[in-house]
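The chain that follows stands alone, in the form predicted on its own, written as structure tokens.
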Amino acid sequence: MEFLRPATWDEALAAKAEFPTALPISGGTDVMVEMNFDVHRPSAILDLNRITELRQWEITDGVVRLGASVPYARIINELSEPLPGLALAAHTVGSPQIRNRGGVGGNLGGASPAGDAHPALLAAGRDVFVEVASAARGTRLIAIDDFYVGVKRNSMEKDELILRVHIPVADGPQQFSKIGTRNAMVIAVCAFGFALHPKNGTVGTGIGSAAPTPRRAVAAEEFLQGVLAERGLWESGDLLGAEVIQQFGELVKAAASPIDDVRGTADYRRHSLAVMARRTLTWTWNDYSKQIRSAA
């Protein structure tokens, strides 16, 4: 097995071009587990730990440019205000040791439907982009909705690496909910991300671990957006009503296509998603209503 350890981003891209089957590693929280259990034996390992750009973040023009290897612990400590949904999801990732090593780039590269970052990234809006690069073709942005193409498959080319993720700064409340077989250090049975985007009058959803890929509940988004606009609720912050919350949960439930596995049944996942959708909608709308009343 080849071990490649570039010192710069350009060196990393050159190494990936020369060894396109090389497996990138930074935190190693997923990769090393698979290697230890002999699930994956790559021909080469591409160690990205010396690439400083991957561990940096900045906010430019209302967008967080999040380096692929910024650890979850730093997202929690440094970005909970601009990225509240992702910070909440980061709280649920593994143990403190895992949160100090793992980052969003690993979740995206692995593209597991159970990855905790995916629902939050989808809910953050359709202006979320994954920035990838290759030595031959340079840099390109992949919309988050186009990134996931199959079970543990993404739309990157073999010679590309993830540099950063572009995520709009939150302009409304966001939430994340996750069901597991225990309270901590657990792979999601299912997960749900939700966000209110009052500036453009939209809502965002993200379903995890209940379909072949992370996905939105599009019908649920369109339903709720219609209710909020037609009733003038963005301006008033008035109560949604039990029937709206119930219908939203049912539409989220219908958007999933889960399977039975060792962590839970398909029926349990659907039921859980409906409950989580109702709860996260209630929590975020309560927060939004308080903001409206305070502003008045």
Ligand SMILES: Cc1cc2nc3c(=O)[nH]c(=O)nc-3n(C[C@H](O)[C@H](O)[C@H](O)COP(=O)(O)OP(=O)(O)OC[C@H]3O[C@@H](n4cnc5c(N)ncnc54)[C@H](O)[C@@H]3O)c2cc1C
The other form holds:
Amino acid sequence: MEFLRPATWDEALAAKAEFPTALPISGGTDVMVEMNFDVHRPSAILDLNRITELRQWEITDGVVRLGASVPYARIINELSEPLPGLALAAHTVGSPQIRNRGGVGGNLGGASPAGDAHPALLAAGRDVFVEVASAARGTRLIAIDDFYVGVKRNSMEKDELILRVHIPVADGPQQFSKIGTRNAMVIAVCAFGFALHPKNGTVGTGIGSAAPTPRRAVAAEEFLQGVLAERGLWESGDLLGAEVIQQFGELVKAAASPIDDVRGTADYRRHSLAVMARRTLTWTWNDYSKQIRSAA
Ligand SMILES: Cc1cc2nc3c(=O)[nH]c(=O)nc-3n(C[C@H](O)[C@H](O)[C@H](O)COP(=O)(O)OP(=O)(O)OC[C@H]3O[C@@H](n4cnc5c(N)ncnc54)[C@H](O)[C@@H]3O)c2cc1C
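For comparison with the form predicted on its own, kindly provide the form predicted in complex with this ligand.
Let us now look at the entire complex, which starts with that chain.
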């Protein structure tokens, strides 16, 4: 097996162009498990750990540009204010050891429907982009809604690598909720991300582990956006009412298409998604109302 160890981003892209079947490795928390279980016997490994840009983040023009290999532990410690939903999701990943190694680029590269970053990225809005690049065609931005194309499949080409993810700085409360068989070191039975975006009057949702790909609950988003706008709730911060919260939960549940598997049944996943949707909406709206009242 070839072991490729580029020192720069350009060298990494050149290596990926020359060896398109080379398997990129960042934290290795997915790659090494799969190699140990013989899921992969790649002809070459492309180690991305010497590339500085992948471990950096910056905020420009209200957008966090998050390097693909910034580990979850740093997202929690350094980015919980601008990216509260993603930081909450990061808290639930694996254990301290996994959070010190694994990052969002690896979650996106694997594109597992159970990856915890995905619901938070979807909920962060339609202006989330994955920046990928190849030696032949340069850089392109893939909208998060176009990124997930099948079970463990994303829309990247064979010669492309993920450089960073562009995520707008939160302008309202965000939440993440995950059901597992215990509180740590579990793959989600299902998960839900939710965000309020008061600046443009939208809300964001993300469903994990309850469909072939991570997906948003579009009808639930449209329903809630309509209610918030028609009733002037963004301005008043008044109570949403039990019926609105209930209906939102039902629409999130209807957006899922889960399966029965070793981690849980489809029915249980649907039920728990409705519960998580109601809870995360209630938590975020309570926080938003408090902000409105304290600003008045
Ligand atoms: C014990 C344990 C517990 C875990 N718990 C969770 C959990 O709770 N939630 C969760 O979501 N995940 C969990 N995982 C899975 C894993 O930690 C995450 O998916 C993590 O985000 C992977 O990041 P990584 O940097 O380690 O990726 P790697 O293993 O290095 O790579 C993962 C995939 O992404 C590709 N890749 C990596 N970087 C790039 C890049 N820059 N460009 C293109 N492709 C790239 C690789 O080729 C590979 O296909 C767990 C894993 C273990 C071993």
